[in-house]
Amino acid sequence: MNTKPIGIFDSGLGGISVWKEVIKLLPNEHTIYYADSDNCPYGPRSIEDIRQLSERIVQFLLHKKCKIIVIACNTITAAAIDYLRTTYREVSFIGIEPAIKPAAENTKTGSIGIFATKSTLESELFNTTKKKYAENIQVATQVGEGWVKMVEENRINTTASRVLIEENIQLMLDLNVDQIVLGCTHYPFLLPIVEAITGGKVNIINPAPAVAGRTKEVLQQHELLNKNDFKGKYHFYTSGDKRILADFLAIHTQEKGIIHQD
């Protein structure tokens, strides 16, 4: 089981921000990324059209012997992982949620701003995190309303996306947060313009780095690290275009993987 890959899968293109933290952890272990294009997003649509499509996508990644899964989206993490883990008890599933812990625990000015999908803000798993660490901060959240889509459509640095940013961004800034969690995978590749926006005077969190650590630990604990010392093989599906997903990781990663249409 050792030398098995580690299935990563997300609703489009924004898990390999996990992705990247992953490899760049454990940098001997296979792995296998599905992006599920096609259907994204997934913030607008109901709990159980989310559990079907992240169902087949879990039988996909085990029927190709994935040791350990990463769910790289917190909208699936938020309606469905409860779901998989009881469906699937012999699968070790590694979620993730927005940072509130962190943003809380850091805060200065006692405001923080959450960007998410819709359906992760609405979510149990968001409200129940949200009340166990910051019941005494104020808490702004904001759907970044266009973003997932300017990311799956490889539009980041158009002038028209740094001006959708940027509204965004006032809207928390003129709230006085001092720490902007990044709810959604795709955030991340947003960031440079958001740094660029805040000018320093915010700590912005992303969470790829805390999943990466926790599947290691998972590994560790399960004794599943791959023990070779030679670098992983990297293996990339997509249920949309093929073409943008290899234009994605051409601009956005230096590794090399090898691309499926599924």
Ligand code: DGL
Second form
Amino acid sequence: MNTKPIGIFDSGLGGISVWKEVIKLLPNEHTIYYADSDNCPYGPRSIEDIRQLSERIVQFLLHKKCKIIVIACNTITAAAIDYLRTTYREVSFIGIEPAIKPAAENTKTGSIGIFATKSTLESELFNTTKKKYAENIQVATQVGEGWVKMVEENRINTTASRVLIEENIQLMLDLNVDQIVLGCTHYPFLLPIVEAITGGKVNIINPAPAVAGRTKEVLQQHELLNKNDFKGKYHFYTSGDKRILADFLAIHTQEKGIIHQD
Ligand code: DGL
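With the form predicted on its own already on screen, would you show the form predicted together with the ligand?
What follows is the whole complex; the chain from before opens it.
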């Protein structure tokens, strides 16, 4: 079982921001990444829809004998992790959530900003976490309108993208936030633009490294770490366009992977 792959999935390419952290921390693990780009975005979908789509991918990853499954998507975690955990008890699931707690702990202005999808921001999970950790501070929330599409279409560095992101960020800055959480796994690919706009005035939080840390911890607890010394093999599946995934990997990672069309 130890040499079996880690399964990682997202509604699309965004979860590759989590995958990058996982392989950095666990370089000798094999991984299978599934991008459901054909059905992306999940953010505007109903909970029922998100559960159905994610369940199909979980079954696919289990069929590939994944020893653990990382849900590299805030939207799917909020809508479906409880359901998936109770339905597929044979495997551990690691989820990702907008990092409200560290943002609330770090703020000096008493005002934090969260960018996430509509579904995440409306979810019970998000609102319970907000109540628990940020009751006495101002939490500004905003959907990164069009951001997921920019990443999916490899349209990151255009003037139109920069203008759109700048408008969104400015609304947050006007509310005096000093912490911005990237609560959708697509958004870290826009980090250079976000940083250029905020110019060091705010702390930007990407929860992906913490998710990689949690994955390692759970594998350790279950004695499932791969003890081999050689580097892992990386397989990528997409329900969308194989060439877009290949281009995306070439731009955003130095790693070599085997790409499959689902
Ligand atoms: N990457 C996903 C997340 O972390 C959502 C993108 C989408 O709307 O499909 O929430």
